[in-house]
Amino acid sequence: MFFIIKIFVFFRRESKLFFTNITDLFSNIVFFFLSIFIFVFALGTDEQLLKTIGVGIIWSLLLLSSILSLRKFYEEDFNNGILVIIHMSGISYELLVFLKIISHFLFVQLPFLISLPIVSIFFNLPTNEVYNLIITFFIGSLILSCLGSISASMNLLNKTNFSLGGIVVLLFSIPLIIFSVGINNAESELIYLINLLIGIALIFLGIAPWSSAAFIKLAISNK
């Protein structure tokens, strides 16, 4: 009962963090929507040119909002010692990365669900490409998730080239891309492939709190 008491208090002080930064997530959907309207500018009243590209462009878009909030992932936690701290507590960091990436899912990720119906509006996009488009964005942006949180625990170790991180989660990131498109184009065997999507998303959830929680370990322990 105390160990849950503790994840609750965990979740609360992230809510907590999270409204307290609103204006960062609030940027992240202003530079997505900005984005979207330079592309649909530049590409024309060209109707099928934009409903052929535009899921492509929409998975791109979120992808390089995603990398806006990588910095935030660890870095203040771990330079005021709040990793150490909670720790300390009686929480790995194996389970503290993991809750760290459910975290980041439900008050990063998730929020721009809400704007996916509306920038399909502008690629007019089908109601069936929305529907996929939403459901595959739920499932990828937790391994989006995962990627940020290897990202920025590798960053912690390299004080002098920020850029690093984003460039890992940009070049695995593409795989996931192309499948997500793949589906939103697929006519058949479309339940096949979004639990495919979910057994990726599951690995990478697998994998990411050990390798990040190495990565914090080096990290503190060089500190």
Given for the second form:
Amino acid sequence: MFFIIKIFVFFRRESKLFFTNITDLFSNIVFFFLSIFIFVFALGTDEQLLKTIGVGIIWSLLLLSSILSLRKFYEEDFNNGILVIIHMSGISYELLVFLKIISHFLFVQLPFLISLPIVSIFFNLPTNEVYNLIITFFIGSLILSCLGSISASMNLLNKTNFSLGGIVVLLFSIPLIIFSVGINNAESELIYLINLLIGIALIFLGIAPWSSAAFIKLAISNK
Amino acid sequence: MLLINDLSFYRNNNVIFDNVNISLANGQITQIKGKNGSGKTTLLKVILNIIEARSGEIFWEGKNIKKNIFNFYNQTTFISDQYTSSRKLTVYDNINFWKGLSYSQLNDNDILLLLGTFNLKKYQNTETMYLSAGEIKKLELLRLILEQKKLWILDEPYNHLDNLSIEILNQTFIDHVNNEGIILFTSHYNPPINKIDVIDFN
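Could you drop in the structure for the form predicted in complex with the partner chain? We only have the form predicted on its own so far.
Let's see the whole complex now, leading with the same chain.
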């Protein structure tokens, strides 16, 4: 019972921090929209071309804009030492990372879902592809949150070179991109690809808490 | 009772401290003194198992803390020299968060009273980033009362405090020790408390 209260308190704090930092989210979404606009303007008005490359471009820009928000993942909590206080209250680092991933998924990634149908209009995507995009992003954003947790906790050890964290996310998101963009070319085997994506998400959800917790412990003892 | 046995810690093969033996009985208040950079903060962190020791053992009430770490944390309040309050949350939100983490039994009236004694009542709904250094330190020290734990470990608790707050803090220390609590803190200031054990750490 007390344990559930702790988790509830954790999420209440995360949601309060989310509403005070809501401008960060807006700037991320604006970045996403502007980069989509730039792509559309740069490619011209070829309707067929936009239709064929639309999903690929949307996914690559989603990845880039999700890297923007990574810095916030652990750094503030790590620098003021609240990670240690939360740990000392009886929550292991592994569970802490898991809760952080869930809250990042809820508060940072899911708002992007709303922008996806709007963005699809610019690429003239057919409705079924928009549905596919939304389903794949719903699962894929969980994978992105896990990758973000790993790279952000790695970056706690390395305060000068931020691009290294971005490289980790881009490297590990290659399977995500392959399967989520490929879903449009394989309509008869839709459910298999979705299952595969869920499988990847579960693998990363299994790996991320342990590896991030190890990095955080290392960073705390090297502080 | 906290027993520290032959504790040593090395960083990059440099000795930070070696063979430290401390025993803290119930109702005992202990101050660690030492030069800047002599490893006082590191010692506290090693005692709390936040940083892994190179060798040595720590026992809390007869049990090795490595095997019963959450049992040990459950009876410990640690106030670090950093500001653990979230800068963008209000004073009240921060207190509520700490209260939930430690499932404290205090109700809202007690908390208002506590804020009143430290002169923080008017900042209830102010974000912590607008408070001064001393006020944030006082907010941190509220965790001592809020969490109601037995062992208090504090890192430089007297920093930034004004004279009145120092008096209140000293009185709090005396009350806690009289209730069989244990206090371990580092400071360069000598508080006027009787029966204070001083460990010279050089």
